[in-house]
Every structure is written in structure tokens, then in C-alpha cells.
Amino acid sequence: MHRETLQRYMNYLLLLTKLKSEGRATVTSDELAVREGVTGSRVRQDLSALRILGKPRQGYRIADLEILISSMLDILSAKPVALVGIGNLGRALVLSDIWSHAGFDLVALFDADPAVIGTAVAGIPVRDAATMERFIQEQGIESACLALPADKAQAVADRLVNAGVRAFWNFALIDLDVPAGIIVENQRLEQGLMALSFRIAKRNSDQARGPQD
């Protein structure tokens, strides 16, 4: 599946959740298209791939779409994940509610700082990073989140791969060098800010030029 298609499915799911919170039970492809900024035909093709068809003038049942998209994204059952790096970013991630919404169960925290080891964040104990391999192997954890400085991330990733981790959510400002078959999802926060800065500058420039003939 192309990245753009995957992004659309995730956006559909967010839209469906919002509509359901508004008391809606059904939605049309054209409504989803307008909110997503694509054509109704594109939405119908995406949803037909899930083997669901809308009813004329009624559209799709939101509850059915939620289940189908959530199942396709494999977020209905929680997969155990460990987080390494309990600095400001790592702590904020632990305290957020994103894990269960995205199909993960945050079960372990690791850090190398003696001042942090032995404390707890959101009720989860912070373990010594020296014990990572043994704990991950014992618990069968295959996913890890890295909230580390760039100069620490590769060495930690190598250790985790050797311990059995097969997927990374990487916040470190480095492209991890991992064996074939290991999944890496990079989260570049500064790129999001750069994109925001560009869009602000473009909007201001467009407004300064005024309407074009």
C-alpha cells in the first residue's frame, strides 16, 4: 500500500471518530471527500477495497467503517511496546493517550540515568537500560519507541534488534541502520515545524500579492 493511501485511511478513521462524537450514524463518500480534500470517486475506491459498499442516499454506517479500517490498520488489539529515553520528550509520550488509540500497549520504560531509574511515569517503572535485552526477550516485545539523542540511538537500536525488536518508532534525528525486514517509522518533529513555517510564509506572500487575474 502506498504511503498516501495509508494516510487517507488514517485520516478517514479520525474523521469517523469525530462524526460519531457528533452523534452521526452514517456518512457519505462525498462528505468524506470534502473533509479529506479528494474526490468522492477516490473515497469510494478506497472503501470498496475494504469490501464495503455504501447505500444510495444513506452512505456508510460509521460503526462498520470504523471496525473495518481499524482492523486493516491492526489497532483493535494492543501490541506491547517499550520506550527508551525518559527525557522531556519521552516523558510527554508516556503521559499521552496515543498508545491504545494506535493499537499499542506501553509496557516498559528504559533509561541510563541513575536519577531516573527506579522512578515511575504514569505508573510504569523506569528500568535500567542495561537490563533491556533480557526484559524484552522475556516479555516478547517486538516494538520500541526511541526518544533519544541522535548520538545514542544507533547503539540502542542495535541492542534492541539483537534482543528481538522488529519495529521502531524513532524520534532521534538520525536514520537508523537496521537489517532488512526491520521496520522504522521516523517521527521528525522539526520537519513538521519547518512545513508550518513554509505554509505561514506562503500564506502571507499570497495575501500580500492579492487576487490574481
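In this text, the rigid core denotes the largest set of C-alpha atoms whose superposition between the two forms falls within 1.5 Å. Computed from a predicted structure; not experimentally measured. Positions refer to the first chain, counted from 1. What changes on going to the form predicted in complex with a further copy of the same chain:
With the core held fixed between the two forms, N204 has its Cα displaced by at least 2 Å.
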Second form
Number of protein chains: 2
Amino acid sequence: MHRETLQRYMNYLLLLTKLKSEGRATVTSDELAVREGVTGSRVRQDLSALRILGKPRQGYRIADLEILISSMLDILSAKPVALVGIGNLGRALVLSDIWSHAGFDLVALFDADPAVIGTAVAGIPVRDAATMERFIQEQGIESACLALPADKAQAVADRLVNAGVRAFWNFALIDLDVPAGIIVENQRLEQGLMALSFRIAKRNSDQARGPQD
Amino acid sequence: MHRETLQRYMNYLLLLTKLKSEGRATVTSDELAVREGVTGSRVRQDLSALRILGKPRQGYRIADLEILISSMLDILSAKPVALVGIGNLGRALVLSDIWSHAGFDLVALFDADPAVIGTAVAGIPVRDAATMERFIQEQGIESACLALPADKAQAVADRLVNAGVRAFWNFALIDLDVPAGIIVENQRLEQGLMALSFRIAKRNSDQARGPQD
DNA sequence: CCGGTCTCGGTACCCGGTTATCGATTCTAC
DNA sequence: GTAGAATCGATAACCGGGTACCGAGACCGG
Ligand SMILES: NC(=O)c1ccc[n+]([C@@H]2O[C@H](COP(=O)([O-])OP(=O)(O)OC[C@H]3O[C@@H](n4cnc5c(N)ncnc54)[C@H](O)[C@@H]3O)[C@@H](O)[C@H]2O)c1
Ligand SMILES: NC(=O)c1ccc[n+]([C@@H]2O[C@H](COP(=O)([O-])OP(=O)(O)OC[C@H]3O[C@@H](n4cnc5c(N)ncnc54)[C@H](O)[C@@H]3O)[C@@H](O)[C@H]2O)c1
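Since the one above is the form predicted on its own, can you give the form predicted in complex with a further copy of the same chain too?
Let us now look at the entire complex, which starts with that chain.
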């Protein structure tokens, strides 16, 4: 599955949550389509691929969509995850509620700074990074989020792989070198900002040329 | 231009910076290709679209690539930008060095909390959000980053649009409603985490079925 | 100097994502 | 009950990004 498609599914889910909170029980393909900038046709094909059936003149049942899309993304499972690096970024991530939304359960925080070890963030204690391997192994944690300086990330990742971690959400500005089979999802905030820059440049040049429609 | 293509250009740029720091002066299309998981053909077409010429048996001059890709993304320009919401996330963004890499110059910070107003982060003073409009107008700032709670984001965005802001980098978990022509680039960290969840589920099911190759 | 090899530039083709279209089904209105 | 509108499901057509391929230029070794 391509990234665009995956992103569409995620956006459907985000939108469904909103619709449900408004009391809606069903939704049509065209409604989902306009929010995504695609046609109803595309939406119907997306849902069809998940074996989701709708009813003519009624649409799709929101509850069905939520369950099926969620299970495809495997975000119902509460996979335990650890976060290493309780700086500004780490703290913001801990305090956000994205973990449960994406099927993770944030169960452990680690840092190397004595000033933060022993404190708690969002009720989760910050442990000494020196004790990391043991805790990870004992708890069977297979996912980790890295929010620490680029020059520390590779060494920490190596230790975590040894302890059994098989998937990383990496914020450090470095390409991690990991064994085959280990997943690294890099979160490069730079890219969002560069994309914004490009869109600004494009809009400005389009307006300078004058709208063509 | 599609998002995938844009992302490829950005990755070329990131990689070029690294190569240059290693003392390299030229790079071949195949070298750039393997890092991106595409063929040399695709890279040559990408570069050809930017009117970048290489030399047979030598490759492309890294300096040329950097300048042309950078200018396409318009990241040489140092556009002034303001950041609103100096919480954990805002602080992490201020302290990162992504702004200059993406063609922006972070010139102003705003918050509503008296406890942080008057302090400074990375040498930039935090101003009272009440004085936001005036400063934005006087400085001619047209870009803003929103790192504040979802229920405050729309009101702040409205005020900023009135003051002249025409592009947003939005971290609040809400779909901003803005006039036509105003750009909103949403940074949804949830998506990265959901993508990780999906990749984990896919790997696990693939392994269960056994490698097919 | 010359064949061999490497890599670029351009072209043709392919594939899959997207849209368009049409028949089938269900609900509403009278 | 029937006409009409709305919406789904399926299929076909379209389009553009990606790949394969080939000829041309550049460097190397002998
Ligand atoms: N584009 C992006 O993805 C992006 C954006 C912002 C920041 N970042 C990066 O995220 C990282 C964290 O940012 P931040 O503002 O929170 O930085 P920070 O300095 O505030 O936090 C880093 C934390 O990591 C801890 N740490 C250092 N070495 C460690 C180790 N070996 N084991 C465990 N913990 C260790 C430190 O004690 C500190 O608490 C930085 O590398 C920054 O460059 C990336
Ligand atoms: N997926 C994501 O994109 C993602 C991830 C993490 C956090 N977030 C969001 O980012 C936002 C900030 O996160 P955080 O951890 O820094 O929160 P935070 O509470 O630490 O910081 C919010 C800051 O905004 C300030 N603020 C509130 N109202 C304001 C106003 N009207 N004008 C100016 N400033 C105002 C507060 O004083 C505070 O300093 C939150 O909304 C959070 O949900 C999003």
C-alpha cells in the first residue's frame, strides 16, 4: 500500500471520530471525499478494499468504518512503547494523547540526566537510562521512541535493539543504522516546514502569473 | 508536483549536505537513487526537470544540485516567521535548527502565560500574545507556527490572518478554517505513529506467512 | 589511438492510482 | 404503488509517475 493511500485511511479515521462526536451514525462516500480532495469513487474503492459495504442512499455505518480501518492499521492493540530522552520534545510527546490513538501504550520513560531521573511526567516515572535494557527485556517492549540528541541516538538504538526493540519512532536528525527487520519511522519535522516553504513560493509565483481560471 | 516527488527533492538535499561534509564534489544518479529506493532513471528525470545537467561517467556537481534544489524549494530566502505557544513543543521547535534549513527566520515568540512572557528562548524574547497583531504588522511577518492547545488555535489563527499572516505551520489537533489563499500545513505527529503501527502489523503478518522470496 | 566501460539524456512503455460511467438498490414523495 | 432521486458497487478509461532501454559522450587502460 502506498503512503498516500495509508494517509487517506488515517484521515478517514480522524474525520469519523469528529462526525461521531457530532452524533452522526452514517456517512456517504462523497462526504469523506471532499475533505480529502478526492472523488467519491476513490473513497468507495478504498472502503471496498477493506470489504466494507455501504447501503445505497444511506452511506456507510460510521461504527463499521472505525472498527475496520482501526483494525487494518492495528491501532486497537495497545502495544507497549518506551520513550527515551525527556527533553522539551519528549515531554510534549508524553503529554499528548496520540499514543492511545495510534495503538500504543506509553509505559516507560528514560533519560540520562540525573536532574530528571526520578521525576514523573503525566504520571509516568522517568527511569535511569542505565537500567533501560533490563526493563525493556522484562516488560517485553518492542517499540521505542527516540527524542534525544542526534549524536546519542545511534548508541541508544543499538542498546535497545539488543534488548529486543524491533520498531523505532525516531526524532533525532540522523539515519539510524539497524539490522534487517527492524523498522525505523523517521519523523522529520524539517520536511513539513520545507513543504510549507515550497507551497508559499508556488502560491506567490502563481499569483504573479495571474490566476489561469 | 506530487508530495512524493517533493519529498524526494528534500531528501536529495539532506543527503547532499551529508556527502558534501564528507568532501565529495560530485554524485551519480544511482547513488542518490538507492537511498530513496528508486531507480537512477527517476533521479535523472527529477534533476532534468530542474534543468540540472550532469556529465557522463562523472555524475552531477553537488554544489549545483544544492543551489538549484534549494531555490526551487525557496529555502534560501529567510522568510520571517513567528511562533505562538511556548509550551514544551514550542520550546523544542525554537531550540531546533530547522528554521534556517527550510528558509525561515524565527523572529518572534508569543504566549499568553504571564509566567513565560518576558523570558527568552534561544535568545529570542517571549512577547505577550496580546501585542501580537501590532508586532506582526509592523514587521511584515507573513508566516506563523501554531504550537498551542486545539481550542485556542482557531481564535489565534483568525487574529493572525487579520494581522497579515498568510501561511501557517499548525501543530494543534484541529482543522483550521481560513480564507482562500491562506496556506495551512498541518503537522500531525499522530500520522507518523499510525504509520509505524501499520508497518509493524504488516511486518508481523508477513513474517507469519513466511518470506515469499 | 582505440576498444571497453561507465553514466548521462531522452524516449517508449508499463503499471497502478484516480476518475468517469453505468446499472442496481433503497428511500422519499405523492 | 410508482416515479424519481440518491447512493452504492463494479468496470472501464485516463493519466502521470516510475522503469527499462538505448544512443551519446567521457574517461580508462593498454
Ligand atoms: N525535525 C525533527 O525531527 C526535530 C525537531 C525538534 C527537535 N528534534 C531533535 O529531537 C531531539 C530532542 O529535542 P529536545 O528539544 O527535546 O532536546 P533536549 O536537549 O531538550 O532533550 C534531550 C534529552 O535527551 C536526554 N539524553 C541525552 N543523552 C541521553 C542518553 N544517552 N540516554 C538517554 N537520554 C539522553 C537529555 O538528558 C535530554 O533530557 C534533539 O536531537 C533535536 O535535534 C528533532
Ligand atoms: N500530533 C501533533 O501535532 C501534536 C503532538 C504534540 C502536541 N500537540 C499539540 O501541540 C500543542 C502544544 O503542545 P505543548 O505540549 O507545547 O502544550 P503546552 O500546554 O505545554 O503549551 C501550550 C502553550 O500555549 C500557550 N497558550 C495557550 N493559549 C494561548 C493563546 N491564546 N495565545 C498564546 N499562547 C497561548 C500556553 O500558555 C502554553 O505555553 C497542544 O495543542 C498539543 O495538543 C500536537
